[in-house]
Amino acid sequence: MGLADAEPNVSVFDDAESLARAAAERFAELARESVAERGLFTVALSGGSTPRRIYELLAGEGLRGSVDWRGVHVFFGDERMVPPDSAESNYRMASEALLSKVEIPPENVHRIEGVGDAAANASAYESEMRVLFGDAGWPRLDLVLLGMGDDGHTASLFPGTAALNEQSLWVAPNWVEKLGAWRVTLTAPVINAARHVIFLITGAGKAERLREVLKGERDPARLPSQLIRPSDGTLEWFVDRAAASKL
């Protein structure tokens, strides 16, 4: 059995802020260990509503000190084309719970242009981490955190889109048809070479595609977050009681 075969590492708790709280502090050790170890830490944020009050309670009394954010560099995991101060933009949601209130250095926040067009947007964040990167075959983050729509997708790696297949590009424009909408989103690749990959699933909504997408059919196509397979890392799934109903 391999080490993408294993049972699934899924923590529960009693409800949304918990979850928060457990994953808050969860970013926080692995930001001191990474800074530590190689002088920074790289981590991919999520979008979203459980997001939100992580990064709200890293910026607050409590953690906020325990962390040496000059080291931190932050991305996202995708992002809408919409303009940085959009109620859309991942970008804005991240900046006003976490980023506004914590002393980490302007140009350690790589975000994903929503403006203009999406190809040439994705290229040129691709261009921006490998500055950090350099020319390695793929980026090796030290978190991505990760949320899990309705349908299964998770990022903007939404089902039946031209984004699952890719096996070359670190960033990828991507046309989602039911949104009518094109987003820019981390690949599959990108998001299974980093060393450490949450995901944060909370609500009853959830708990049916939850179900499915760990203990169902392997269908990526139809289930993306099942693409998020660590090849030398870890995944964690972070979910309340009540998305957990299922399994």
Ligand code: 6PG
The other form holds:
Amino acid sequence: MGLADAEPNVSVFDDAESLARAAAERFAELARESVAERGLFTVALSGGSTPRRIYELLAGEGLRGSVDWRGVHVFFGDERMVPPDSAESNYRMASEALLSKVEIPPENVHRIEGVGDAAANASAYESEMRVLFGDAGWPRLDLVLLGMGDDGHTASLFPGTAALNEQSLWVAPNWVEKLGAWRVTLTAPVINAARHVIFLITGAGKAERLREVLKGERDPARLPSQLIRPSDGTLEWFVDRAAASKL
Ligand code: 6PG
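Counterpart to the form predicted alone, namely the form predicted together with the named molecule:
Full assembly next; the chain just shown is listed first.
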């Protein structure tokens, strides 16, 4: 049995609040370690609703001062094709909850452009990543935070979409038929090259899909979250009791 087939590393929390607290502490701990060891911490944030509380806790009294934000580089796992001030913007959410509240240099915040052409924006974002990560092989992000939709998608890797098969781009434009919209997303090989990947999953509405993803047949075209298997990094599932109820 290969490592990829080992039991998933699932931590179950009583509720969304205790999950958020644990995730925020883990983020801060990994940030401190990375800055101490390599002088910087590169993280890809997830969008959606679950992470907001984590970002607020990171910006709060207890944790804000424990991280040297000057060494932190923030990227995004995906973005919707909306302006940065839209209520739908992942950047806006992270900015309001966290980035505007900590002393992170503005040039360390790497936003995916949501206005204009998705393919051009994806390619511009890949170029921006290459400035920091260089051109050799896949980038090695220190941490990727991910959510999972109730259809099994993660980042903007939706079931049955073209970006699932991407093997060379770091960042892909992805047409999502069921949303009638383009998204821009990190690709699975980039996520799988990270040092640490953490899924954040709450709510009973995700329980059955989570069971399928973790315990069901392998079918990543239908369950894109199954594509996430870091090749030389850790994968942790932070799940609340409601979402874990069918495991
Ligand atoms: C996005 C995401 C997406 C999200 C999941 C879960 O931009 O929508 O990055 O992959 O993480 O849809 O979202 P919730 O946490 O809101 O359920």
